[in-house]
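So this first bit is one chain, no partners, the form predicted on its own, shown in structure tokens.
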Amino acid sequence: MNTSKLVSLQILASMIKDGDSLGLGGSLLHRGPFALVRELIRSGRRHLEIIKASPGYDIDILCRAGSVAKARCGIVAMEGQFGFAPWYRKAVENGVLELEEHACATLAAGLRAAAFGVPFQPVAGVHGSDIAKLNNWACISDPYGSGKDCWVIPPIRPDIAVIHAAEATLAGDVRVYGTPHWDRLLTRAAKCVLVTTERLVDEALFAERPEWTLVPRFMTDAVAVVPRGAWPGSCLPFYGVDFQGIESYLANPGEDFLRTHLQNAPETRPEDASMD
């Protein structure tokens, strides 16, 4: 008999404590666990570490709320038409946020080392960059005698991975549509996996296409159903990016707007959370 892993969004957020390192799923404005991020702000979380190859709105609003102390990131942006993430940039410039800067490939290599249980992971493309020196990464010679040197990245193991999915079962099987971004790797590297999902579906639907399962139930610690949980980003095929919502977020810098933004998000208004 399968045990249900279904919890509320509030309980899911309560499983994350001050000071935890969080690996956030998705990429830029696409299929990020943004409802959970907002719930962490409402819950008053502080001193979090964010691990994500390509964050955007998620790390920016956490910096805006003063919830983040450290980040390990590659590119950080609000997508091409919106440019840099302004509150993230301000936090780095003011020394409020301790940044371990990565290329997307080096962060993925660190996650892969953690997932594989090895002390480091080789990575290409670092030669000529100061990132390796800044992070004190090691460069080793090829033990098989090619004469080439290779940079190696130590493990990056988040305390908790949080991803937003298209569908899940009560038992915790999870799938997405389209690219998984870094979510497969992230969930294998982390110590704990939490999931928000657009909807619950019957296990029989997963059994029909088992190859679509991104995270199997034995890896999932808890699931919360949060329709439009990636707003104002996208979760295809259900809805795209709310560009007007992003523009409003960026155009209103005051604390009053942040409170309003959190109050009016879809997860606070279940009657408005239906999928497009």
Contents of the next structure:
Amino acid sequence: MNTSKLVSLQILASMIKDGDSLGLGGSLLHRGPFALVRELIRSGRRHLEIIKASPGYDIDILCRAGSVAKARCGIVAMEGQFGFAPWYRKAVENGVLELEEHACATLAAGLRAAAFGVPFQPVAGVHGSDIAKLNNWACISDPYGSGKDCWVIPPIRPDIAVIHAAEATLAGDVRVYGTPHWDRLLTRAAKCVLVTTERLVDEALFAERPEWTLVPRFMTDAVAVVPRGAWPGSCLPFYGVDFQGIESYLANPGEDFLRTHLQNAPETRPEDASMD
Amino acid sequence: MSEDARFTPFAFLVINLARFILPGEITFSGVNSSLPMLACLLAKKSYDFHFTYINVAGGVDAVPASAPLSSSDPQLAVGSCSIFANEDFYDLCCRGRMGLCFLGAAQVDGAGNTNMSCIGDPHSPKVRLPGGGGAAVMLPVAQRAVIWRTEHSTRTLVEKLDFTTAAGGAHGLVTPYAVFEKIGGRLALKYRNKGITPAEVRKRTGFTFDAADAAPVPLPTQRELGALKALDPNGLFAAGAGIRLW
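With the form predicted on its own in hand, show me what the form predicted together with the partner chain looks like.
First the chain shown before, then all remaining chains and molecules of the complex.
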């Protein structure tokens, strides 16, 4: 018999503690665990570390709420026509957020080191970049004598990976549609995997297509069903980006707006968010 | 309207990015890269040769119904017969099989290195920029990398970068006014936009460059302009591109 992994969004968020390092799934405006991020803010979580190659709305709203202390990222932007992530930018410029800048593939190399169980992971490129110096990365020569030098990245092992999925089973098997972004690697590198999902699906359907499953049940610690959990971003195959939602987030810098934004997000109105 | 009148700074940028694509090669557009995305889609519509277009949404020669505002939108995988995701395309690039990738930059120097990180002390930056994304890894290992910049000025095209995010020297650089291509390790002026003299380009460029072979740009073809119109029917990309003239 399988144990159910199902919990509420509130319980899921309570499994994340102040100061935890979080590997967030998705990329920029797409399939990020944005409802969970908002729940962390509503429940007053602080001093978080965010690990994500290309965060946007998620890291920006965490900076806006003062919930994040450290970040390891490759590129941070709101994307589309929206440019900079303004609260993130302010947080770095004011010294409130400590940034460890990566190239996306060096962040992946660190996650691979953790996933592969090795003390470092070689990565191509990087030569001549000031990022390497800034992070005190080592460059080693090929021990097999090719004469080539190679940068090596230390492990990046998030306390918790949080991903937003299209479908999951009660037992915690997880499926996404379209690109998995970095989510597969992220779930292999982290110590714990938490999932929000658009909907639950009978496991017989997963058994028909096991090769479509991104995360198997034994790796998943808990699942919460959160329709529109990636709003205002997109989640295949259910909805696209809510550009007006992003616009209004950026156009209203007041604290009142942030409160309203958090109070009125889809996960606070499950009856409206549920899908046909 | 005459063809050259429609060669706006925006069209100049997109079409000249597209013209870097070579027959048979693998070409890539990434996150936060609307103009390279448009260039790749435009090349598919305008040129008769085959090339492989992969993108950050996992699409391989996808056929999206329209160009999405977000250059990483899942729509960019519509019609694709596979999802070639992040780990796959970075590894492909790292093992030397990426023919051409397009990279953004806040600052570019005359050797084709870029800054996308910060202005001022990196530990306490005056301006925190978005970051280079894949650039520090991709620029040195892609067969060719072409930089795109929507502002052509002495603060964006600089003699010395505030910070080197990605080194290795890009093959080309396209701005709304000029196309540079690497000759002997330095970016040299190849084309200038219509009505722009080499002296004007020099005045607005912070790095020194060779202009011996510079020529007026070949005018856009009907197919190029038609494809751009089809990709941006309401001018949303043109309006939102943040093109800044000197």
